[in-house]
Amino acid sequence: MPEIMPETMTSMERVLTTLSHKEPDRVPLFLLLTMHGAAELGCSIEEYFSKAEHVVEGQLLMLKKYRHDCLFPFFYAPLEVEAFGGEVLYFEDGPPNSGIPIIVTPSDIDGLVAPVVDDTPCLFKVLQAIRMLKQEVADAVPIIGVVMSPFSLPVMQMGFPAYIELMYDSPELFAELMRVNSEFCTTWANAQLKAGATAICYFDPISSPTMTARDMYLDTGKMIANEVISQINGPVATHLASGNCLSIIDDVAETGSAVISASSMEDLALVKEACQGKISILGNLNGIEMRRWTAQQAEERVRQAIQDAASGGGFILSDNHGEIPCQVQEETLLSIAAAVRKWGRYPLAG
């Protein structure tokens, strides 16, 4: 059994040594909780979400009792919908959605304008709690900002059939729609890493192979990722939320993304060795199988994707859908703080 040694770096040194593809103390954990802290305070998730000092809170209790390496304000996904004007629909035991779309006809974009991001409460709640975040923290611990890509963001807007429909049927409203999502999400990127975010988290699902032939991801959500990321401020990672992302790893990388998430489904020591010296990897623990892990279960989990990623570097362990789900319980979450403490200190055990 590894022996547990005491930790020599704050989580900023341990990150930023990762991302340089050096081996850091041990392996960085990104516990990517959001829904968790409304438990943390024993409120509901729509009242923990209503104000930036509930999840300011629920954050920094959270770090305190996982001992995990980053701070996440995303508050949940539809915020950015709710920016353009959408409906937000709440649940007690689930995140957050969005409701019905703000864009119900393909003329409809024609006069969608991107928000004002210091003019939207619900976008300048987010930026308050970064920016508390950072008076608590300073650069000892990476806070973690959220946009939604351009091109991923108008399954929201618009619903999934209409947007393929879109995306294949009318390429100028397409291009129209990129245009002001991309205008956005720069504008909302930046102003997250003002308020204090140490990175970007550019969610992008609909650019894995999962979703999208590669062939057309080359053509739009690779082109749009490349302007978009070129322009913010800071260093980003692209997360395709579940999906896989061995076939587009060098792609990725190109679009100047320090990290990319892995799926779940994926072997990740084949994601690491596609990986290798060009773009760190987050993941990719099954957050939805994670509910019914025993200990033992995620110590094993844990250990395995450690064996597999972390060696050199260039790994940071987390979830792989970027929002653990609330139902996972707060002993399963300490066994995995506990397994990485024990099977992650660098140099790995053989």
Second form
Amino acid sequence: MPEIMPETMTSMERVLTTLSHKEPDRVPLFLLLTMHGAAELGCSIEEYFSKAEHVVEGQLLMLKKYRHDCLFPFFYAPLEVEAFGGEVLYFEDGPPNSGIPIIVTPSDIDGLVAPVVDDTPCLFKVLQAIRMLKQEVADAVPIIGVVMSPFSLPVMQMGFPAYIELMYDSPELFAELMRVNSEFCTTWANAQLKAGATAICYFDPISSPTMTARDMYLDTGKMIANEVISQINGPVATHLASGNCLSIIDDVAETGSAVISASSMEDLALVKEACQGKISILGNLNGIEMRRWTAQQAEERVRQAIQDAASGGGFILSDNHGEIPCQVQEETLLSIAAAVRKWGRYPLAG
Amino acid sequence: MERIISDKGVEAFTANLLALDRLAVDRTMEQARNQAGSLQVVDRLVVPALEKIGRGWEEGTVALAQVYMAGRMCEELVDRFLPPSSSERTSQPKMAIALLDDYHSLGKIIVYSALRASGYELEDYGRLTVPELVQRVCADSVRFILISTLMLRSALQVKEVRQGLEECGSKAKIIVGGAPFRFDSVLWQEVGADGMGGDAAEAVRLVKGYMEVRHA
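Output the structure of the form predicted in complex with its partner chain; the preceding block shows the form predicted on its own.
So here's everything in the complex, that chain up top.
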């Protein structure tokens, strides 16, 4: 059994070292927790996300409890849709969803205008949370800002079926929608960086080969990512939200993204081989299964992921979806955090 | 003329579906109907093609957008020569599909299209809460209810559907599908479902299997 040595780096140093494909003191752990903050504060999910102060308090409490390596002031997936005028539906036991689509007819795309970040309360709230977190941790802990990619946002703006048909059947309207979304995405990412975010997580599940054929991705999602990521004034991680990454790793690396997420459905060792030295990996613990893991299972999953992907750095251990379900128990999260300290110390055991 | 109802024919039809070549798909279907009866075309051309596409998605060689578009194309084509009122449609007990307290409709539409393109008739209940779904299934005497979810919270609610159905004396089989069930292979058993379709083709196979048992 490996001896647990004291840690010698701050979370920021640990993450920056691994992103430069070198081995830090131990494998960095990102517990991408959102709704668990509400439980920490003893309030509903809706109430929790109503104030920046709640999210700040929740994130800091969870940082202390789990001793992981990032702050994640991501509120909820439909935030951008809300900024565009859409509705957000709250639940007691799950993440907020987007409601009725804001794009119903082609003319809705023609009239679509990107929201102004400073004039939009839901966005302002996130910026406030980032600023407050930055004041608390300065440069010791990375603060991860989040944007929904212009290519993936339409799933919430218009519904997935209608969006697929738009992609295939209406290239001009698709291009117009991408233009508006790209303008907004770039501004929104840079506003978060200016507020104190260390890096931007570019959520782009539709670019995953699970969702879109690679040929189409090369003509759409990748082109859009090339343009947007080149205009974001900080490091970017591309997150495919449980989608597979293997066949587009080189493509994502070419967009300028420093990190790519891996799915729990993928062989992490193969992903590592394909990413080696080019792009770092974020993943790939199964967040859905995590709900029923025992402490032993949690440890085994962590050990296996580290064995598959942590050698030489370039790896951040995380869940594979970018948001851990609120049904995952605190004990399991603590087991994961303990297992990283046990098995993730560099040089790796065995 | 080359036989369309053959392995090679299915291969070509599948390739045309994935390329979204509507004209070629249309042409193949017409040729197939000149060579075989409508139900044979469905059973030996459409269903195998959709199964191949489903397998492709499982294996990571086909994207969900292609699965969706192929299913819709097949559904439209089959509807054209085998309308819902056709006496040739598969005779079956009542079946319905629903989205359980979830706003992500893509999976439901894909499965609905695949079943209809495979010759089955089913009612689309849209999005319902647990009590609404239980009430509809009992009132309509549905024998097979397919439940689609994307959110974990919705998947966990299937347990309440099972309980509600038992309370109202329904013996409906519950077939579930969607991301939570794909990512946790024992979840469908935990929530009391009778079966889980990892993709649309698997859902069709499950339904077909139940139908065959009923008719045995």
